[in-house]
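Single chain ahead, written as structure tokens, the form predicted on its own.
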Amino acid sequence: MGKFSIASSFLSVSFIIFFAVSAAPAAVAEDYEYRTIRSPRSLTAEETRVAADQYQRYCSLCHGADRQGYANDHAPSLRSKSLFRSGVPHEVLRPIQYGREGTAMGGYLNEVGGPLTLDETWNLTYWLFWQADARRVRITKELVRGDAGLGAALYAENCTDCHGAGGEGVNAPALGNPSALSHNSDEFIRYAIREGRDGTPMEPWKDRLSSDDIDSLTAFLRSRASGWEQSRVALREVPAPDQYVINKGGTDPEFDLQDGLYVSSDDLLKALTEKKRMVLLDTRVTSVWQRVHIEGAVPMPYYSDFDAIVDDLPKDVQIVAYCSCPRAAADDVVRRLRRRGFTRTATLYEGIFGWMNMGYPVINGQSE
């Protein structure tokens, strides 16, 4: 892409914890029989038919189509059986209600600024459920007794590779991510890790690590969340369409787009300081924009019905839509807006956490 460079790659980590393959020890786990319970209820025809919607108009373009993760950011698949016999309802509904803090996830629920009602959430977390043809297992809520300190070593010789050394991700979702760690219980996690995901490139741990290895892992990554605590934000009032422009008395930015599309972090920043004319158009779920974004930008979800939206949206001012994927939302609301004949448009290349990783200024949320 020219002078553009991504400062630091940001992983998603959304719906599945597993840990990456790498040299595994000679001890295997013991036998263990999870006991089958009752699936969830069923949906009716009209939950399935608007659920299925709702996946494709708000998950599909990360987590793919037909839920084979890895569209953009990361997102991982959706597919897994184990992921829905260990995870329903709650460590599959939470990450849909409220995110996760840190990443491209957003909240999806109403009342963290999402597109979503209450009921929405379940029946989406349902009809996932029921696309995966699982049968779900009785996890407890119990604590997993282990040695954390040993759990510390085992992570580092067999799991850095692919999630990090802190944690953070590399080519597999954030094991450190505080409010994964908040909904998910140990015996979900203590799961994941001795079953693995299938259709996913996380093995089964049974077959490598003893059942006190695995529980030692499990104790280690919830020492992880020591501390940490859930803050409530205080939403922000969305801004009107007549605060859309920003520094209406200003004159033009002149950018230089690579592949006629991509404005950069450092152009984007000098056009703020000089007080250029501009609108910013966060394409991310609200409730990520309560959070924190780019000082005057709109929050325009990548899910928005455009149609009824454009006469709100200036044609004859440029326009600069941003997310966290990095380019992927803002990409797709920038093809749409060229559609309707807007032609003053770019994305912002590095994305939202590109431009924070430089430096750059953006506004918070205030926590209640």
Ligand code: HEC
Given for the second form:
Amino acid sequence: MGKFSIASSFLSVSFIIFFAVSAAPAAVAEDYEYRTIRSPRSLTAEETRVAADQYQRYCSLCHGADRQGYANDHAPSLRSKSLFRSGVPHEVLRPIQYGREGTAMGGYLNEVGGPLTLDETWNLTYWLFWQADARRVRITKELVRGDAGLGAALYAENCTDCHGAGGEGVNAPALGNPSALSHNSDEFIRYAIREGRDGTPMEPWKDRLSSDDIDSLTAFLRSRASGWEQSRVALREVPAPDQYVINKGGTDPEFDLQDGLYVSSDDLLKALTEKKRMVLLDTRVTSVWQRVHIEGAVPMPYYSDFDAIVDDLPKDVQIVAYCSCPRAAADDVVRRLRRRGFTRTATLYEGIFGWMNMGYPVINGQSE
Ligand code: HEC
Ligand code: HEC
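Alt. form predicted in complex with ligand HEC, vs. the form predicted on its own above:
Below is the entire complex, every chain and molecule, led by the chain shown above.
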């Protein structure tokens, strides 16, 4: 890290000298005045109370108790004014409802298997808006035109450290994510690049790049969205308590747990192949269990009421919990279970994305 900051201060020194000598105009974007627009409706006291509770129950695990982000899995800030100026309602509402496929952000709308009603997802969006104390700006639905080829070069030069060479997200949101690109308007993306996200590592680029550069970056990111079709998954029935134990007639696995908690994907696969008796818990929001899960896994989201469900779980059978965070939600569930006397419990170390990356088997949802 130290080496990195020395290198970058050298860079900025030579940068200043270069411009002082050549007197070339620094690349900055022209000023663009965003017009402010009316705030959305405010919530009643009761709606506010419910939304605040739901935020803590469903969202704080990753986005943090104060909406600051980065509590787990690089979940972004949910209090930057920039996001709420440009993203309310749809760019904030849609990820809450449908999630971002392939990331830890699942969908919370009941229609896709989540715990919230349509009204509750709107209220949560507005609650976040009012908490952020931002003024909305007018974001058009017009296409941003730019040179996608130039955008690709600018992207490779400036953005890959955090967002990844393929836009997959390293310690920042995945910019090539099809579900994000299908919901985010061009102007929303351009606004994020111009203005940054206050209070996060995403800095405003309008001070460093020209308007044309920013448009080209936007056009490049947009060009990554092609070829994706929204599919709906037919909801399957969740297993009943008498179906929780898999391989009921099998023997118990003997896992050698790392830190007394973690089982590796290799060991779990071996136990499954040998038909060991176990309970697998998928601790993500149930909508993503609907999309993909390890065969036999029971949806047991991190926000479940554990006092109500402990009676459904056996204490003498090995329980393995997993999530995609890769471990945060599962660790949380295992901690709660251990507190209630479930000692044969473990977390899948690599999480389900790690498991899938190793090519291990999963059950996919059936498109409608
Ligand atoms: C298991 C972790 C996790 C939980 C729980 C979670 N999120 Fe997220 N959320 C993420 C991640 C990771 C992303 C970024 C995904 C990406 O790369 O695009 C995200 C993205 C978002 C975004 C998009 C923000 C942006 O800058 O574009 C919103 C809005 C959001 N989450 C709201 C919520 C709300 C509201 C809840 C609770 C109902 C919630 N999230 C629960 C992990 C989580
Ligand atoms: C130092 C790391 C870093 C660099 C470099 C960086 N970003 Fe970001 N970017 C982030 C982080 C972190 C976020 C999420 C901030 C938050 O809301 O918590 C983000 C958010 C964004 C978003 C908004 C995503 C959404 O769904 O809300 C866009 C668009 C974006 N960055 C584009 C770019 C582009 C284009 C570049 C290069 C010019 C770039 N970023 C460079 C870290 C970075």
